[in-house]
Structure formats: C-alpha cells, structure tokens
Amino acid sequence: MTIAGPLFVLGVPLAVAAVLQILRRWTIISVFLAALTAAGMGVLLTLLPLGGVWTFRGLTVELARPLVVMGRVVQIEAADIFVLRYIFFTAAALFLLAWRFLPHSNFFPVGLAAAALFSGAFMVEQVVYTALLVVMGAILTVFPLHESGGAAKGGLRYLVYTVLALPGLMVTQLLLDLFMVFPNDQGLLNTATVLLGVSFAILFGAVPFQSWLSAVSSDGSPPVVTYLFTVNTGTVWFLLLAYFRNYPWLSQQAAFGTLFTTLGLVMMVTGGVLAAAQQRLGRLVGYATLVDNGAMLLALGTGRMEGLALAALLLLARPFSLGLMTLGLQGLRQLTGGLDDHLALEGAAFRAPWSTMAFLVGGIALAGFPLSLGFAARWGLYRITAMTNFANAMVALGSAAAVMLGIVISMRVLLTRPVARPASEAPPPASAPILKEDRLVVVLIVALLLVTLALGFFPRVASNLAVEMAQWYTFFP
C-alpha cells in the first residue's frame, strides 16, 4: 500500500490526537505517545530524503508523492522541510517540558492536532488556505490554555484577535490575485500591501496590538504560552515569508525595508519600556516575548538574506530562551498559589532555587545576552542594521538592555530574604503553599540549561541551519 507524504504527515499526528483524548487520565501515556509522534515526524522528515522511499511492513510512504484533495493540491516541497521540523521537533521538546505540570491535560492532543494542521498549512499550494489552516491551528491552542486556573481574558483576547487577522489576509490574496491580472493597477497593490502588514501586526502582537501578548502570558498555563510563543508564532512568521515568496514584488516595493525596519522599532522600544516597568513575572515574558518579535521583523527589514538567516536563528533560539523561563515561572507560581507579582514572590528565590535559575538563565537569553544563541542572533542584528543606520542599532541595543533591566529588578525582589518574624508573631496559615521542588522538573531545568549554555559556546550548528533555512527564501533582489 502506498500513501502519498501529505497524508501520512497529517493523518499519522491527527489519529493520535484521537486517541489521547481518550487517553487523558493516563499523563504518562499521554505525554511520551505524544512526544514520540512529533519527534518521530521530526525525524522522518530530517532523515528521509524529499524524494525518498519509506517501506515498513508492506506499507509504503512516498514523502514527494502529491495529495489532491478536492482538486487542491498538498504536496511537501523542499522548502516546507525545514518548516516541518520546526513545527515537530518544537511541539515534542514541549510536551516533555509540561509533563509535571499539567495533568490529565488537553493540551497533548490538542498541541499534536495544531502541529498537523500547522504544518498542513505548508503542503497547501493556494497561500489563502495556508492562512486559514494556522488561524484554526492557532485557535485550537486556546483550549488548554487556561487549564490551570486563572481568568481567561487572555485566551479569548487572543482569540478574538486572530480571527480578526483572517479577513484581511484572505481579502489580501483576492487582491494579490486581481494584481497579478491587472499588473498595472498600483492601487490594488498598496491596498493588499496594507491589509497584509495589519494581519500580520495583530498576530505578532504589534503595536497597537500587543495586549493579548501580555494578557496570555499572564493568565495562561506557561507551558501552554510557550508553544503559542514557538510554535504558533513560528508558524505565522513562515506564513509571512510565503506571501513574500508567492507574491515576490511584494517585497520589492520601496517602503518595504521602511515599513518593517520601523515596525520592529517599535515593537521592540515599546517591549522593552513595559518589560522594564513591569512588576509581574508573567507580563515580562510576554514583553520580552515582544522585542523578540520586534528584532525578527528588525532583520526582515535589512531587505538582505543574512537579516532572512538571523531572523530564523532568532525563531530557533527561542524554544531554549522561552522554555527555560516559563519552566521557572510555572515552579514560582506554584509557592504562591498562582500569584507572579514581586509582593507575593519576594525572597522566592532561597524556596525555589532552580525555578530561580531557570527564569534568570531564560530571561537573560531572551533578552540577547551571553551566554546564549539568541545573543548569536542579536549581535549579528545589531551589526548589519548598523552598517546602514548606526541610531536604529543602538535602539535595538537599548530595548534589549530594558528587557535586562526588568530580569534583574525581578531577580533583586526574588533574592530579598524575607523579613524575619518575632517569636510572638502568629505562625503563616496553614493554607500557605510551602512546596518543594519537584526532582524531575530540576532534571528538565538541568538538561534544558546545559543546552542552551552548549549553544551559546558553540552557535555554528544553529547558526547554520538558520542560514540553510533562509536560502529556500529567495525573494529579496
């Protein structure tokens, strides 16, 4: 029996999904029967060649061989690959790291059904289905995002916002369409190019629309925001790179390198203030989540192939970066019955030493810093902007050290001692949470710091896919 690539990359994740959702009760299941499926499409996908053969027990699997679905046509290319496993090797590192914390959780099949639609959107050929797969793919991930407790504001700000981004990228594919029809009409290009750049600001979180960056780091489950900060922004980003790569004259107007220079400015001055100002650990990942959005537009906006790759080192640094933070963010708020702010974790540090090191050691990546591969990234940035404008180099620079200056106002508040009491004082409630921390969540922490360290010495491997990956992303004259 022979089954066309498509099918099997799809149809394989999604009958997992199935049965997860039966198996919820059983964690244990659950978690690994999920990581291995992502993982093991992960690796099908680096392992076999594009047009390559896999025969297991009479079953045959064409990876190239296309699928034609109500005269669609959903094919892998050799673009997608490097897609693909981004999407699964990201969304099996994640499973992993959520095993301790959320139990009996949606989150499995429903992380493993997004991966497939996700990566669906890619096989597409026609862009406007491509966009309505990752907004269904992204409003999936809503779900379990509130499983833990705490208000759902974000969840549904986030999901008000991206069904808001939808309209404007289908009308943008009719009007991309209708140009190339009407090659002469400027008027139908400067319109699609607007509706394009405000789809893509909502679901980057751009100014004015990055509330629901912070309303669903703060209220959500951090292992739930991390995927929706890797995976689904991942995904939206290589959205963006295949309009550029379908419709090429996009890419090739004179306020292109403007537009989204200025954009990423923005973005990242207006993260760094906030992350600089904020007195809640939640919020500052989603600040800081912000600027790094911000530094990935930055480098699209160079118009240069090495701005394409430090963009993609960037996306690739940030499961590292993101995880290691939210890991201590998720061990933090459990000494606090949920509570993030520095009132409520002052001197958290001395209960909750790893989730302490994990959060600094997280946040000191996301930020750029040493030593770490998104540092890679970002000193690369800073100097190909600085060739052309040595001011919007050092305004990247500055927001960077903001977001540093918010890490280290919060690690001062978790390295407080707290107050000695008087021995006539009345002893805490016994409804204070005192918790330790869980051995196998340090395990995660120890494993998830050696790596992220081992990059940050030795970038290259990284910093060679990020470039590989680039390539396939010719748009740029």
Given for the second form:
Amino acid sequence: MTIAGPLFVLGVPLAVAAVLQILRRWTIISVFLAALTAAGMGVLLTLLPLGGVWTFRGLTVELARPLVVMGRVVQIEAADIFVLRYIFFTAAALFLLAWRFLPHSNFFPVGLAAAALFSGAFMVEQVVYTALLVVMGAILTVFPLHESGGAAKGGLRYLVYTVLALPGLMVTQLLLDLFMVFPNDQGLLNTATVLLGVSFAILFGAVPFQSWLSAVSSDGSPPVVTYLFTVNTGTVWFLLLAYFRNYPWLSQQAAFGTLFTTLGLVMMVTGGVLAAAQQRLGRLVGYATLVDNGAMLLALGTGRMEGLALAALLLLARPFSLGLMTLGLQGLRQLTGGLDDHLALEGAAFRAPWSTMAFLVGGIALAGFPLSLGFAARWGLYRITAMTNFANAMVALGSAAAVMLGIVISMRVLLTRPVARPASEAPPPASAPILKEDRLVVVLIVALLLVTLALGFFPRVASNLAVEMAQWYTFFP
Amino acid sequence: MTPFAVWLDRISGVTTTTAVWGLFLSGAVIYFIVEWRLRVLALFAQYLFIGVLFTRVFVDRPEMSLLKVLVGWLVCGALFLSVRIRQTAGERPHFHWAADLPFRILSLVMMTVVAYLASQRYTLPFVPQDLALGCILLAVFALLFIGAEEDAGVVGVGVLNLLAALDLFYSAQDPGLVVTGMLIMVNLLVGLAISYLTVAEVRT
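Could the form predicted in complex with its partner chain be shown next, to go alongside the form predicted alone?
Below: every chain and molecule of the assembly, starting with the one above.
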C-alpha cells in the first residue's frame, strides 16, 4: 500500500492525537507518545530525501507524491521541509518540557493536532487555505492554555486577535489574484499590502495589538505559552514568507523595507520599555518575545537574504531561550501558588535555585546577550542594520538592553534575602510551598542550559540551517 | 415536495432586507440585554437570518445555507450548555438592561448609520448592495461586542459575527466547497473555544 507523503505527515499526528485524548489519564504515556510521534515526523523529514520512499511492513510512504483533495493539490515541497522540521522538533521538545508540569493535560493531544494542522498549512498550494489552517491550529492551542488555573483573559484575547487577522489574510489573497489579472491596477496591490501588514501586525502582536502577548504570558500555563510563542509564531512567520513567495511583487514594492523596519523597531522599543518596567515575570516573558518578534521583522525589513537567514536564526534560538524561561517560571510559580510578581518572589532563588537560574539564563538568551544562540543572531542583525542605518541599529540594541534591564531587576528581586514583614504586608500564602525542586525538572534544566551554552559557543551549526532555509525563499536578492 | 424542500423554499422567500432587519434586532438584543437565555435565543435567531442571507449567495445550492444555519445552532447549543454550567456555579439568571445602556444605544445607532452609509457608498465586489449591508452590519456588531464587553460569551459572539460577515463576503467571491467547509470548521472550533473559556472563567 502506497501513501502520499502529505497524508502520512498530516494523518499520523492527527490519529495519534485522537488516541492521546483517550489516554490523557496516563501522563507518561501521553508525553512520550506525543513527543515520539512529533520527533519521528521530524526525523523522517530530515533523513528521507524528498524524492525518497520509506517502506515499513508493506506500507510505502512516498514523500513527494501529491495528494489531491477536491481538486486542490497538497504536496510537500523542498522549501516546506525546513518549516515542517521546525514545527515537529519544537513540538516534541516542548512536550518533554511540559511533562512534569501538566499532568493529565490536553496539551499533548491538542499540541500534536495543532502541529499537524500547521504542517498541513504549508503543504497546500493556495495561501488562503494556509491561512485558514494556521488559524484553526492557533484556535486549538487555546484549549490547554488555562488548564492549570488563572484567568481566561489571555486565551480569549489570543482567540479574538487571531480571528481578527483572518479577514485581512483571506481578502489579501483575493486582491492579489485580481492584481494578477489586472497588473496595472496599483490600488489593488496597495490595499493588499496594507491588509497584509495589519493582519500580520495582529498575529505578531505588533503595537497597538500587543495586548494579547502580555495577557497570554501572564495568565497562561508557561509550557503552552512557549508552544504558542515558538510553534504558533514560527508558523505565522513562515505564513508571511509563503505570501511573499507566492506573490513576489509584494516584497518588491518601494515601501516594503520602510514598513517592516519601522514596524520592527516600534515593536522592539515598545517591548523593551515595557519589559524594563515589569513587576511580573510572566509579562516580562511576553514583552521580551515582543522585542524578539520585532527583531525578526527588522531583519526582514533589510530586504536581503542575509536578513532572512538572521530572522530564521532568531526563530531557531527561541525554543531554547523560551524553554528555559518556561521551566524557570513554572518552577517559581509553583513555589508561590501561582503568583509571579516581584513581591511574592522575593528571595525565591534561595528556595528554587535551578528554576531561578533557568529563568535568568533563558531571559538573557531571549534578550540576545552572550552566551547564547540569540546573541549570534542579534549581533548579526545589529551589524547588517548598521550598514544601512546606524541609528536603527542603536535603537534595536537599546531595546535589547531594556529587556536585559528587566531581567537584571528580576534577578535582584529573586536574589534578595526576604526580610520579615508584618502580617498585613506579607504576600498571599502559597498553596503548597515546594522546598525541593523536582529532580527530573532539574535534569531538563541542566540539559537545556548545556545546549544553550553549546549553541552560544558554536552557533555555526544552527546558522548553517538558517542559511539553508533562507536560500529557499528567493524573493530577495 | 418534501418537508425539507418546503422549509427551504419558505426560508428563501424571506427578503434580504427583512433578514438584515432581523440581524439588527437580534444583535441589538444581545447588545442591550444582560440575560443569557435571551442572548442565546437572539443568537439562535441571528443564525436563521444569516442563513437567509446565505440563500442569496448559494442560489443553486440551498442546502449549503441550511448547513450554515445548523452549524450556527450547534454553536448556540454549546454556548447554552456553558452558560448553564456557569449559572449552576453561582450566577443567578435575571433580566436586566446593560449598565451602560445609553452609551450602547448611542454607539449602536452611530455604527448602524456608518454601516448603512458604507454599504451605499462602497460596493463590495460580487456582493449585492442589500447583502453588503448585512455583511457590514455583522462586522459592526462584531466590533461592538468585542469592544464593549469583557464576558467571554459575548466577546465570542462578536468573533462569530465577524466570521459570519467574512463567510458571507468570501462565499460570494468563491463559493467553493473547500473554503466553505474550512470556514465551517473554524466556526465550530471558535464556538467550542468560547464555550470552554466561558466555563474556564468560572472554574478559576
């Protein structure tokens, strides 16, 4: 029996996700089955050449074979392989990270199903289906976001903003198809550009649509938030590139560079200022991510292949830094019964040293400071930006420094020995203070720390991958 | 004629203008009255009127309009269940007007005028003018619900209205089965997510 590659890549994770929904009671089975399925897909896509065939007990999978659904072609192309690998490997890693924090959670089946939808989005030819599948996957991730308590405001905002972006994405495709028929009607192209810009500004949490980022990161369960900021945002990023690949004249407009550079810088400055002023660690994660998103758009605004490679490198670095922050934040929240403000976390480093270290190192990496992969990517970005506009590079660097300031302030709070306070001023009592950190979580933290440091010392491994990815997008010189 | 065909025939007999008025009234009920049973009932009616508008888009395939209505009613059912769970958790149902009623009346009047003028002044491609008014009115309600409310249920209704407006507009351009099916999936997912968030709010 021969199966088309897209059916296998889409069908297997969806089928396993359905099984996992039944097996939710057994967390360990859920975690490993979800992680193995996602990692297995990633490995298959890495080891099997596109034209290759994989045979297992009479079942043959032809990766490049197209699947036709109601006249629409679904096919894995060479440029999609990198995207699919990113989605599946990141999802697999996050399932493992969430293991000890989300018992009996929906996150494992839902995360796997969302990964399948996201990967399916890049195998369909028309971008309108890509947009719809991305939105469907994004809506799915709302379900496990508030399982571990907290207000549901973050999930609601994320849902609203995601759906608000959908009309723009769908109408853009209509306008661009019309422009192909009437190439002299510049108005169509201008409207499409504006709509596309607004839609992606919403999806990336650009100013003034940034409220969902902070709401999600302060209310949501940290492992799910990390999934949302890495897999979901990564998918949105590749969706943007898919639009540029399908409609190359979009990126050839005169305003392209200015639009993305300005948007990126505004996001970086706003995120940096807000991150420096934060009193809650969850929100700090959200605003640091906003700065990182801005950096990616700034890299795109350079209008060069090198910029695209740097943006890809930033995306590759994010799961490591955010993963560390997640482990740290979740550990610190468990210590205080769900609170993550400075008042409650004073001196937490003495009770949860590994969680504190994970949060701080992850934060430093996300801010783009040494020693981390993020530093290599950001440094490259400052250099490439300075070549055309030195002031922009300084503004970007200043924004990163502001995030770093937020991390340093948090570090001071976490490392302050708590002083005895009157009962009226004491922070709310923790539901169950943990005196000893989970050993398995400590092992995960150490492993992630080592990988982050190793990639910081030897960024070439990741940068080669990023350059390889950028070469598939040929709309830039 | 089968009962199904008779029912469809009657539905398509309602004029677009009547359906738009129906949309407006049901939307106004959701916006002005803070009582969940009435709100769900109004949403139920709103989906019926949306179905009437769809009969203008799917002229040759009325069953597609029926499908849209059924999906909307399914979402209403899910929302109703969530609200019931929320009510048993302590919130007692009672009829009262929204606290900021004068503001809501003013904003609805202003936005309706804007919607009417927009439908007169700008032509949406492939969308007849009366249908365009319905489309814009749904988008206006979406903005009002999302902007004026904090409650997950009402904000969710706003999101569903936005999707309905997009669905009407896009189906007029591309009435293909794949897009229609995917938009139905998005509607169902949004409905489920809203129902879940409505309950999650109470649990916390």
